[in-house]
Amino acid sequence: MSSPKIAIIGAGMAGITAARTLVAAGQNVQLFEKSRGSGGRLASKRSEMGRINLGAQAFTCDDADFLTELQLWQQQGWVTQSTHQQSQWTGIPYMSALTRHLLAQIDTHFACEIQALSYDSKGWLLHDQHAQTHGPFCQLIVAIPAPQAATLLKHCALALAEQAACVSMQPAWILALGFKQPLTVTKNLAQLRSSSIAEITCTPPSSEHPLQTWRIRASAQWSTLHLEDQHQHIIAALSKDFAAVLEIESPVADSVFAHRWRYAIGALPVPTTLLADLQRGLYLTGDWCICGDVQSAWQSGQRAALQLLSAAGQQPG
């Protein structure tokens, strides 16, 4: 097989799904993503309660081509459907093992954060964080937050950079605690909400979890006011609120963690369908372009690698 002439920056559902659009095509790509994992926002971590969904706990979906997608993950045993609300799905048997199978033999670069970006006439040079330079390649796809974007973009792209620097994004702070001896409580978790807690789950004892597990959400507001704070202090204020919200005495967990998205949730004031530099070969892409959500990065990804091909004159797989 030729060298890669596509290189993507991202390796969430709006990357991934490029990639296996190109790879579809026939093309040769090259995927980066500054973390050890997949998944970006669809992201778990292990640990002693089990693999605990970092960012979103379930998806929706109501576009026709993305149900068409999900049925055919579905048929693959990566995704399953709620059976309480139909247009809800969640991956199997957590978030990020779907965007593990959706990598499949995708050539990817993990823990490989691209810091900067150069074009020249031979097209892309991709600068990490080791000095080491990849490329060139042809074409390049970015990935990632609106934030992150910007500040990549704005020394090679600056009117992209400028409507990526447009998107205002929010935090969120996440508890994770287990106990050996579940709670008990009675209390409707969906209608549970105060000034610093957004989302309460709980998971009960499994195989795949041997503590009961609860996962917090703090508020938006919340976790701008405390954005910079320590995971200890975190920890400590959440549990003491999450005690309050279920009038409880305060639990002793077994088991805890806190993790820190600093850009959660946001998208641009006006949809779009293109961000592109598309003399230069450059696309922008994520779920902050549409509506923020799952669905919307795999919209986005798929667009933004439909146009590459479009504008390369090919047709897609």
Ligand SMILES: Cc1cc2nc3c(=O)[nH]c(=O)nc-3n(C[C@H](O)[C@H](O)[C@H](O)COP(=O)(O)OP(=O)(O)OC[C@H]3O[C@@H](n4cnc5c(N)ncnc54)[C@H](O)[C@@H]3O)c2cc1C
Contents of the next structure:
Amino acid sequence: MSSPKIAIIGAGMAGITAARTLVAAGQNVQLFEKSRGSGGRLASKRSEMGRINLGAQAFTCDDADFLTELQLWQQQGWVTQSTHQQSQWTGIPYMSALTRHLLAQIDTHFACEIQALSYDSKGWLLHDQHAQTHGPFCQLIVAIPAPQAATLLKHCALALAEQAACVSMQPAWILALGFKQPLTVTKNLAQLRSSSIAEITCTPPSSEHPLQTWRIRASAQWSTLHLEDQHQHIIAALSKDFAAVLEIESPVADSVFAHRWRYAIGALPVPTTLLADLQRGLYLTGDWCICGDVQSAWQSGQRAALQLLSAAGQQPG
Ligand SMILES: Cc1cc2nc3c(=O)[nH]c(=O)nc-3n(C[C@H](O)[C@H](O)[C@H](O)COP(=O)(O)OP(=O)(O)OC[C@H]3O[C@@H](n4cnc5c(N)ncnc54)[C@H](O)[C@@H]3O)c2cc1C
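Please give the other form, namely the form predicted in complex with the ligand, since only the form predicted on its own has been shown so far.
Below, the chain from earlier opens the complete complex, with every other chain and molecule after it.
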């Protein structure tokens, strides 16, 4: 007989980590992801410029357990450590490739947005955007950004929904610009900021990136002010500010796109180790439970899985 089923909603670092920990312990896991690809805020986008990381471009590790895991991933050739800053890591050749490797053994339903949940004596039922129902599942891990978790849980787990609703997550607009004729810039990009621009990075042309590629991350304050603006407006406004910061004439890019993260960064005011309804087997996880970064997502996903195993009287693998 197969073991009781566990559902996980969200294929970002937290959900993937929870899934891997449970599968390693011999559990029967199904993962549900609303996007067509994996990674969440570690997603990347294919473009004329090559693959562009849309969210985190690198992440920091200062946790011994996470470091052990990263070293295993490094041996597999999935991540690399920065040569300038030892604590900085990145997925190779891009972030979503890492999450794809991590998901390889996990039964995942992509393009499946869970819009409602219900619970009865048989367990949890998940209702998707096509009015299909999945389940019942004896345990459920919700691994999505806090505001989305608050909405999903408000009709079936009000106390947890209220805790998630305490997290305010800041948005971020991303602008990518590609140039066939590379721009020549001598400034130190790490020091370039303005009220609208939080970060500028440049990737030189290579086999992975046919164009010289610039990624501009707008500041949280500017992104909040322009949250509902049209993409064309964002492209025009940020391109102008980019040129001003670099002190160059407004360049005409050969390739361009803008991406909006409605919920980019944010965390609970006080980090927590347990957000769960143990009686009904419901666990809440995500970067926002700890410090709102990739390491937190990994730690939180692992803790949720270990708590679930412990509540079910099972051992980790
Ligand atoms: C622009 C940007 C820059 C960043 N820079 C850094 C950095 O430098 N260093 C760092 O450590 N971190 C950084 N981060 C944060 C880092 O990316 C996140 O902390 C981490 O990836 C979050 O992982 P997660 O699994 O908690 O959530 P997510 O990655 O958000 O995963 C949640 C998943 O759930 C899915 N989902 C949501 N709702 C549903 C639903 N109803 N049904 C099904 N699926 C659903 C989403 O599509 C998503 O795939 C950055 C983020 C952004 C956006």
